[in-house]
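First comes one chain, alone, set out as structure tokens in the form predicted alone.
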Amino acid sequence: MPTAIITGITGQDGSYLAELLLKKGYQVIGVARRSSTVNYERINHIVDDITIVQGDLQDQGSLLSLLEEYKPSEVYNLAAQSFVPTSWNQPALTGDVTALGVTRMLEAIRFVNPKIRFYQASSSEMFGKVMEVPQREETPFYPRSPYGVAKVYGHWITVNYRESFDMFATSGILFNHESPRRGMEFVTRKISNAAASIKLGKTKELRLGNLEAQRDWGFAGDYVEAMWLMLQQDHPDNYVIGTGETHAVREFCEIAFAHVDLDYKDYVVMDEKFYRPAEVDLLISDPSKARAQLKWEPAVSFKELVTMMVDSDLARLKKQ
């Protein structure tokens, strides 16, 4: 039975990845920071099948202990301060966790067992003010937030350890991926939850920032399979993962509200308070390398993703 360590297991991606690895016969070790309130909401249904241990990307010693005790063959580094607006309020913390945390994990692997296969969760936010459309593995980075900057550091330190120490260190440059498990602070979940809530008469409006911002949105459950496939290759590499389609926030609103027989124009209010200091206007992937080498394809369409999220929020709110 292979053993995999997942940092950030309580997050959206961590929960879907843990499910996938369990189905493939892995022993799954989930790393979670110690906090006074434990939130296992996304993994409650599998918590008895995995091992949760305390660890922190800000603490080198805890990472060394993890690797020495559990002897994993694969490490998936999904933990990060990953909410872009928060990175403006806490830029130093974002850098310490999202950038230097990658270095600490790579150093721990190099020290304990450099044969461990390592996956780094890079982000399309690294492209920021895009230098070419669509974005591929060779597209220059131009991040537009402290989060994006930190992810660029994490990406390049992964490449450096790969090339300097002959480590199997792979970087997945994932474009936006959503699901019913997405945090409420993210715009996609704000929209799906608001559509359901307004339909049920619980709220009356939704305030959003730039409705014209465009993203390449896919389903998180599809994207974790790409993560696993990257670590099954003969050689480590960088891969862009996305749908190759782009949709505006406005279109997300339109589909979500229409799914519950509402017109988003009657309820969505643009509010400058939610604009980013530096906006990322257009992100769209070129996932041809992943399709060719990993044989990976997204299974869930954009419309299916939006309606899946709305249906999930409807069901949850009705229970309440």
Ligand code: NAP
The other form holds:
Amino acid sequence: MPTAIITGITGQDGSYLAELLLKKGYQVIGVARRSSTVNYERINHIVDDITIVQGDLQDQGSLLSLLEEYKPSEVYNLAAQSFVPTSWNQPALTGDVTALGVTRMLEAIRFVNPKIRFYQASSSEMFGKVMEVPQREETPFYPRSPYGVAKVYGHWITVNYRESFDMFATSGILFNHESPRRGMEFVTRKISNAAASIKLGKTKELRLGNLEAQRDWGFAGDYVEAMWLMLQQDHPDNYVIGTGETHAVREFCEIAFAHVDLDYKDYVVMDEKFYRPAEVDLLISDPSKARAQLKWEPAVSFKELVTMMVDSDLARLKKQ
Ligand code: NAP
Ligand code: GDD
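Rather than the form predicted alone that you just supplied, could I have the structure of the form predicted in complex with the ligand?
To see the whole picture, the full complex is given below, headed by that same chain.
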């Protein structure tokens, strides 16, 4: 039975990846940082099938000892301070976790067993003010937030350890991926939750920032499959993962509200508070390398994603 370590196990992607690896017969070790209240909402249904260990990307020793104890063949580094607006309020923390945390994990692997296969959760946020449309593996980076800057560091240190120490260090450049398990502050979940809540008469309006920003949105459940495929290749590499389609935030609102027979224009209020100091206006992937080499294709369409999220929020809110 192969053993995989997942950092960020309590996050959206950690939960889907753990489910996938369990199905494939892995022993799954999930790294969670210590907090005063347990935060296993997304993994409660599988918590008895995985091993949760305490660890923190800010603490080198914790990473070394968990690799020594569990001897994984694969490490998926999904942990990060991942919310873009927070990265302007806490830029140093974002750099420490999201950038330097990658080096700490790579160092731990180099010391304990350099044969461990490593996956780094890189991001389309690195393309920022895009230098090319659509974005592919060779598109130059121009990050627009401290988060994006930290992810660029994480990407390049992964490439550097691959080239310096011949390690199997792979960088997955994933475009936005969402699900009913998405954090409430991200725009898609904020919209799906509000559409459901307004429909049920629990809320009256939805306050949003830039409705014209365009993203290449896919389903997180599809994207974790790509992470696994990347670590099953003969060689480490960089891969862009996305749908190849882009949609505006406004379009997400339109479909989400229409799904519950409402017109978003009656409820969405523009609020300056949600505008960013520097915006990423347009992201759209060219995933042809992943298609050709990984044989990866997303299964869930944009409309299916939006309606899946609204339906899930409706069902959850009805129970409350
Ligand atoms: P998420 O839901 O925000 O999960 C982040 C995870 O990181 C949580 O489990 C969090 O733990 C953990 N974490 C934060 N700081 C940590 C630290 N110092 N030490 C250990 N764990 C820490 O993010 P996600 O959407 O699943 O994304 C997974 C990864 O992919 C992230 O690296 C993100 O930046 C990257 N990414 C995401 C997308 C996307 O669209 N979702 C696209 C491209 C790249 P707590 O629960 O304790 O906070
Ligand atoms: N969060 C949020 N809240 N975003 C809003 C709002 C709002 O009220 N109103 C408009 N937006 C716009 C943002 O300005 C941005 O252009 C877009 O919606 C998407 O914002 P988020 O959902 O917060 O995601 P993100 O694109 O900034 O970052 C996500 O995707 C990255 C991959 O490109 C995160 O998951 C990152 O961790 C990930 O790397």
